[in-house]
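What follows is one chain in structure tokens, specifically the form predicted on its own.
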Amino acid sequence: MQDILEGMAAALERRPHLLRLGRLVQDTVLIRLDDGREWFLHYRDGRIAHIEEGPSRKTPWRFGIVTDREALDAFWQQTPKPGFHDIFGLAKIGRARIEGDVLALVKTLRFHKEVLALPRGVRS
């Protein structure tokens, strides 16, 4: 999962309309698994500045993305079958949850949807 983070950060260099939608950007967002994995994803000027593991308590976050592996591979997927499109979708079939500053999410949704998925296609 790391790998595929770390290959979104550097899609994300190469995308110049999305770090300029992303540019005020300055937010650390959690992605947990439901096993219990954890990262947080800082973003600094709509740039993923840094990629931290989890678990951990001490970390802030604005808001968080909790699903199952499956769910994301799926998410990933070049063309996804309907309610895996998108992260909405996810939570409307069960598949997730949005936690925190949901509003935070929404006022920057286009950006954080784009670059969630950004890892579609690269995947098999």
The other form holds:
Amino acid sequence: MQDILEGMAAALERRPHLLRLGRLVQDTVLIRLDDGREWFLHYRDGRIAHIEEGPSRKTPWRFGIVTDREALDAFWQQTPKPGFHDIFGLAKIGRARIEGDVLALVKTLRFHKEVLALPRGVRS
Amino acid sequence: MTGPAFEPIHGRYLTVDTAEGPRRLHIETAGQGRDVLLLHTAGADTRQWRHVLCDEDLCKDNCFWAFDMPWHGKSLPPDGWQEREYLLTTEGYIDTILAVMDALGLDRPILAGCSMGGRIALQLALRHPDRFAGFIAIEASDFQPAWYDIDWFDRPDAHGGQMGAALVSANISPHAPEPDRWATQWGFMQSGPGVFRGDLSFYTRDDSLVGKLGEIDTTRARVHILVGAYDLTCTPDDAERTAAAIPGATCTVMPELGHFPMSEHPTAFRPYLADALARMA
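Switching from the form predicted on its own: structure of the form predicted in complex with the partner chain?
Next comes the full complex, this chain leading.
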């Protein structure tokens, strides 16, 4: 997981349009798996400045996605199956929950959706 | 020297008398033959249908008509809009569609509507079947509750169009060609302030079709439902449940399509629309 997230952060650096879209994003985003493992993506000016592996009770976060590794792998397929093609799809089919400040996510939704989908290109 | 290679779409403006007063609407048409009236989705406009209106083969036997609902596309909101909250209602939507038909002189057209246009198609199948030759209800069901907060899309501190487009992208299939995916989202980004929310108020809160699907008489006008497998809003389960409750209705699941089939993947949608039109014969 750590390597995938690091690949995602590196891919973001190669996407000028995403850096422009996310230039005001300063949030910390939590990714938590159902086995208890957690990663915090610390965004600064639209870049993932730091990936912090949890679990941590001391790290504040703005919003988070709670899911399972199998669902993430299906999400990161180049052509995902129905329901696995979008983070809200994962939530709709019961394979993820979006927690915290959902409105903060929605206000910058295109940016976050495209960043979270970057491993599709990296892994292909 | 040849002239400009215009597309076959003709766009005109027409003022239509609705129960709420006159509305100046933008209307596009192409083709010849049976009249087919096309309804766009919430938060969008007739551009969603442009590929169908430019389809040379479909236009040989079908005269397509598509109009921007008031507040949408090139149809302006009514005077005084700046102090009004736009909220679409079933009654207002039906009245507008019938007023457009009267103004155009359309006699029993086929009605093809997507999303909220599919929902109102089912309402018209229930309430006014004799005004139509048949109904193609796309991404349509009797009702499903919102999986989002419609108030997200009309806020002073955020861009409603950007949020709406990013949210509805959840309903676009990964098989959609990139240019068509983004053209579809561009329409939502251009939606007027509060318009998507006002449409969704109708789509996610009016459950007046629930329990009445069995009263739709498909011997008076046929009903065919199309649904994309990647549609999170009106899922194949929603559409198939709806079709099963309408005696004589049929339903086709489109495996590689989502909630905006005519604009997100026009070439993949075309055979399903052609099949649906053939069923209306």
